[in-house]
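One chain comes next, on its own, written as structure tokens: the form predicted alone.
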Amino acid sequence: MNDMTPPTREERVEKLKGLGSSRKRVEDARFTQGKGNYVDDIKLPGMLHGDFVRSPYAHARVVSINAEAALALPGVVAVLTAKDLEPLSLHWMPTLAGDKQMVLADGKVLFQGQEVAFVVAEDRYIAADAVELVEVEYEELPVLVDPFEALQSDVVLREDLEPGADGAHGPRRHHNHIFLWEEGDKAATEQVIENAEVVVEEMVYYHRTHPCPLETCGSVASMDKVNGKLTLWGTFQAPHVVRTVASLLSGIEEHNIRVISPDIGGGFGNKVGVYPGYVCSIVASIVTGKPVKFIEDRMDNLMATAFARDYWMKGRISATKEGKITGLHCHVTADHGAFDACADPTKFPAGFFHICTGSYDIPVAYVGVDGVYTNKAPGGVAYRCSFRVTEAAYFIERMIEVLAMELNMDAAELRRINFIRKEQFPYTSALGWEYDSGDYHTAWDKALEAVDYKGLRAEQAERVEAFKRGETRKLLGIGLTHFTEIVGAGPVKNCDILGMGMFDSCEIRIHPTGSAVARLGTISQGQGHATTFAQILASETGIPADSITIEEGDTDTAPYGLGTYGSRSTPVAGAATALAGRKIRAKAQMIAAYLLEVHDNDVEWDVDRFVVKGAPERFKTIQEIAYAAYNQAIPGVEPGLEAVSYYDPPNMTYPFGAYICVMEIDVDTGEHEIRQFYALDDCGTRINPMVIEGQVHGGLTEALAIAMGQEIAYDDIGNCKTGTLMDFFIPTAWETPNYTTDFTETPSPHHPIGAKGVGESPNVGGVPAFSNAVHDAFRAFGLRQSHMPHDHWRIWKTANQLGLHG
């Protein structure tokens, strides 16, 4: 064999490991060997540790705080209260929704677990001991945990808001009301529904839950008073935004603040916002002149750090007798807790909930959302969903099921006759968004065929008859879902957070030897950016992915970006990456033409090189071009091979999917067994099928948790009843079913490589699929709607209420 035989084109493509390649995740080698570097791994000389005194009450006045005993404990350095933060103007912070949240309670607490004082000590254990010695006198106040009651009560929760003052999004109609946000044609919708042949109405509740990442939130602040520079390490999903907010709050000029997000053990939206622990560690470092670390424990995280969901969605949907949907009306009562701290784009106080028409061609629709204050923890994060899309998908998929029951139609057929047709894209919904591309019928037919849908329905009918004859106590549920996501936030014209436009960025530097480093404004929390972004650049530049290093999370080195959440990294930063690669290629073309002594237009790109048209033996590889860029004088071309791209997308992207869950339910115990789960995703161009499959598996498991057991629950006086992992359901391998994944591929027409994003999809589509399976099992016995989570106790109660226990 001749070792000098040049590689074939196929071998060159294979070597790149570019788009479509199931390249193994390069970051996993160090993670699986325990060599990650997380915030709690950071140890600095003289570092102090902080811990919070938290309120045991959900609503109370703080009469007094006595820290003498705590300060007397050896090793305690300081106990900070709101009064200590005020001189630095760091006693309050803006929430992501534009509300005002006190960093430490200033005279009143509004939820159990609210931060009252910050103890700083020489080690974590001394700080925890000192927390117990801080004496706080409280005066209990009436508690409101029901949002409907809160809108009727005389009890004023936010006494700091002036009576009658407008909220961030317009007039407030009650002292516990935050905003009313409306979209669509209300009058036209009500008229259509009033005159419709068939109308169904239902209240659909998406309960309060929590992202619960493996790593809790934390930060390390180090103030260098000599040079006036602040360095802040933390579990930040948007490090540049944190830097800007930290500058605005502290008055320290932004160029003197360095924010670093090291490895992060899961985000899921929980680490987008700014929390009191971050601010207090900064203040404590400024006050003491030493580095200060704050790390949440698990109870802190579950009780006080940003919740998700908690939407009461009242829907009305109308249709013809043949099943053609004519209108959709939705009113949401959104429980935001003590502060309006939802991570939503500024112009959309309920996020992208107005995609609640889903995958269906609904001619007229209206949605109104009332935000409400209660005595619960604030937050409202988009837990593995893009700004309330999960709630929207659950709502419409439940309404479709209820309508199918009313019409006595097969729910799969009802969906089919109402899907937006392929030829209708780009499609503008009745609530204003333009869907970029889709082929729903193809995906739906493929899914139904894959699971033998007709066979399953026949088996289900036989099972019902056997149950009635007393031959079995198990029912069969078939959970159907077809969802449409809206991801890639977002166009600056539509999306900003606290006034910061939601573009993203990539900077790429090609070294003389042809390897490269690319830096982005995003930050991976387990999504595999180091693997997939390198694959995008491999296809764009011809440099093998293994020769490209991806760096994120350091504001001193990475270009400005809005971070990673809401499945925006590939649609936005991935596009910036592709465009930066194309800038590199454009310059490389000029260099290649010079080296080959031809005109620029006489060379063409081929995998990893520029080739003279009509003369394939004459070419220059990207490595040869890179070396020449640095070491050869080329007329009219400046040395080096670098590029930066800031990408403001023209539109969102709209991935979609078809999920089917087959579930066995034991009527007597309420136990369930997932017999089959089929998930077809269409996320446009597939960068790395293996990474996509991993994202789908993870998202579906989180969907299982939410639908079948996960809940943040409160009692009547605001005690959080699910503050430990003994109470808050996290699936293990034992509870996790097998998943069958599949795909269709409908590229986005406006994304540079056609990619749409997939990280949120399995949660968005999975929750209604699991829930619909439970409802479907009981459909033959008259169940129309029940509330999640469908734990064994609730399922047992449902069976009992339907009279199935004899």
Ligand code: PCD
Given for the second form:
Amino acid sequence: MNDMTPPTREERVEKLKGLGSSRKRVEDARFTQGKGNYVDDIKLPGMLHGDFVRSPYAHARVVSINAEAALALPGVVAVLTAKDLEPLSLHWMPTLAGDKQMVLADGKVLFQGQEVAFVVAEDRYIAADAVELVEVEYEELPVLVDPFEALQSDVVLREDLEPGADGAHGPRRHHNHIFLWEEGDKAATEQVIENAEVVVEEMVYYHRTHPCPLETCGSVASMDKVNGKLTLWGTFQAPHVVRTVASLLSGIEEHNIRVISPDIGGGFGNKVGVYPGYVCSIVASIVTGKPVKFIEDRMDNLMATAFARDYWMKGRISATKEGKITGLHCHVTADHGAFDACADPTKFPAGFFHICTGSYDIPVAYVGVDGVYTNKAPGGVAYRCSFRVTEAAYFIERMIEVLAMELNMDAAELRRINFIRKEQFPYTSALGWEYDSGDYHTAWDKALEAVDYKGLRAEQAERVEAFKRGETRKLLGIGLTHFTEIVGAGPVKNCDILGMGMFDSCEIRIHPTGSAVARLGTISQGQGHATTFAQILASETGIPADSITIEEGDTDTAPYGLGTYGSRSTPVAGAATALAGRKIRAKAQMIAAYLLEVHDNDVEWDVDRFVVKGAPERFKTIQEIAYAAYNQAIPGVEPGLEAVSYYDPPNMTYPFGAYICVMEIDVDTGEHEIRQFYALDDCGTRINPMVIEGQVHGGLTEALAIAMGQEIAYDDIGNCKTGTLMDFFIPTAWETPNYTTDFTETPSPHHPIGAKGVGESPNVGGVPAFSNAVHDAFRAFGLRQSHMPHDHWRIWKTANQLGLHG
Ligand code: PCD
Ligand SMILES: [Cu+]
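Output block for the form predicted together with this ligand, input the form predicted alone:
The next block holds the full complex; its first chain is the one shown before.
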């Protein structure tokens, strides 16, 4: 081939590295060389450092705060308390759930680790020393750590709330009650269950845990009093929302606030909300006139920032003797901690928990969720699941297993006969969701075949016999899960956060030489957006992905968007990106037609160029078109080649998957070994298979952590027992098994490129798969339900209670 041979169509497609290509992550060159730029890397001249005095008690009155000794320490600049914030009306702040939260203790504290005073000093060490010198006198109050007890107790946690008054989500029936949220037909469901042939009832608890990103939360605030501009760098998963909230709270006009999310070392939902540290760094910068940095340490992060789950889910499921499910009833007692700071769309105080009918065609269902205040840290974030979806998936996948046991049926078969069938999509669930697309039977059969399901069951049966004969002390568990996710919040008509509609955006500029920059309203925390969004644009515009820069996270440059969580970037911003690309192409078409001296309709798009129909040798490449757009006067066409698209999705997307975990359990030590983990994901059109595989590995490892050991635990007086990485389980390569990933591809019918989200799926499906494997190992010995996390001690105890220790 000589230099003059034009590239083939195939070569041109390949050069784009567009949709479907396993393009290497462009951000990794920077990250692997230590060249990332995180919040703590930001160092400004004269910058001060903040640190919190935190409450050692879970519930106490603050009698007095004496900062004299702290202020006397050389290098200490200020000690802020609620009294200092009060004149600015910043001693309380609104939460994402419509509640309010103390920024600094106002009269009392409600959880251990709560922020009491903010010390500002010349360096981080002085600040830490000064924290020790602040004298706080507390008067202990009775502590409520159990949500069921909290609903009965005379102890009033939130004295700031009017006793009988409604909350943000309607009536409160007790002073520690937050809301009752209901969906579905309660009466009809109860009637079906009463008259059913088979009913099982179970309490499924999904314990409290924490996203624990590698990088803790932090912010740097810099108030420039000369030009009136506030710049705020921080670990924000939703920078634009932070800007709007900061403006509303502080009264600073929004154009005078610039919020920047630089590189973020993992978010996992932990960095969606607004924390007291952010507010205090802003106030301290305004008060001192200097930039102020606040970076959490690990204990701050684990004890005081947003936890996840803590759902007590009481379920009843009914079926015919043949196993056809007829109804599902669920009541949740949701422990929200001291303030309702859940990150959910405003109208959904229990998030999308009502996806809990899962992958099954259940004719009638009801859910009721009671939110409750306790003396624990506030939060209730997604942690790799869009708004309580992982709780829902865990609930239904446990209920299915329990029902299979009651029916004495194979759990894979029970699922198969209840799956929503391919021809039923779009499918409206009994709880009101419209599933966009799916093909569950195909995915399920593929998964069962891949692991030789029949062979595994035979092996398991033999193992049980061998165990009974005393020939082995190890049991075999086969953990099945078929999950349906709901991601891509969301249609503005029913999804908003604090009144801000959940659309998203992309703005693209093609430069004269044919390379481009695109900016989005989302923000990567490691997902690889700089890699994948360029791929979408490459396929849409014909510009190679390598020639497209993706920028996110700077509110001065990026178009407004609601940020990255709930696997919404692909479904929402990804759609905006594709449509912005199509706008570029529409203008390019006019330019090409002009240059080729034909009518607009006489050219057609081909990979990276417009070609005259029927005359393939006559064409203009996107690069030629871009140059002409800037440098040639084209009648009726404005100069330049730019587009912006704001996208309000018509519906969510519903990714799904089939996961199977094969686990060996040693009944004497409670140890487990994961022999095999097979994960089939269907996220519609796949943008980058390698990024997807990385997402699945990461999500499964977090699922492993949660199911097998990770937990935020409290003792009876509200001491957080897992505030360090000594006690809070983070799996290393040592505990992490090999994963086999697989896929089917069922595009979303309403997304411009057919893509659904995937980042959360492995957590949503992984947790029940691991937990079901543990339960399944003991099924032959009568175990119906036990609580996660399944650490060695709990597994040992289960074996013991089942009488397996002799
Ligand atoms: N079909 C498809 C889908 C998807 N993809 C890809 O993948 C990824 C992801 O995506 P999505 O799913 O859409 O998601 P986003 O939105 O982006 O993100 C979010 C998620 O993401 C995940 N992942 C991750 N990774 C990392 N590395 N880091 C982090 O942090 C993280 N986080 C986590 C979480 S938790 Mo939440 O917040 O809880 O709500 S939610 C979440 C990106 O890159 C994309 O592009 C592809 O390729 N294809
Ligand atoms: Cu969630």
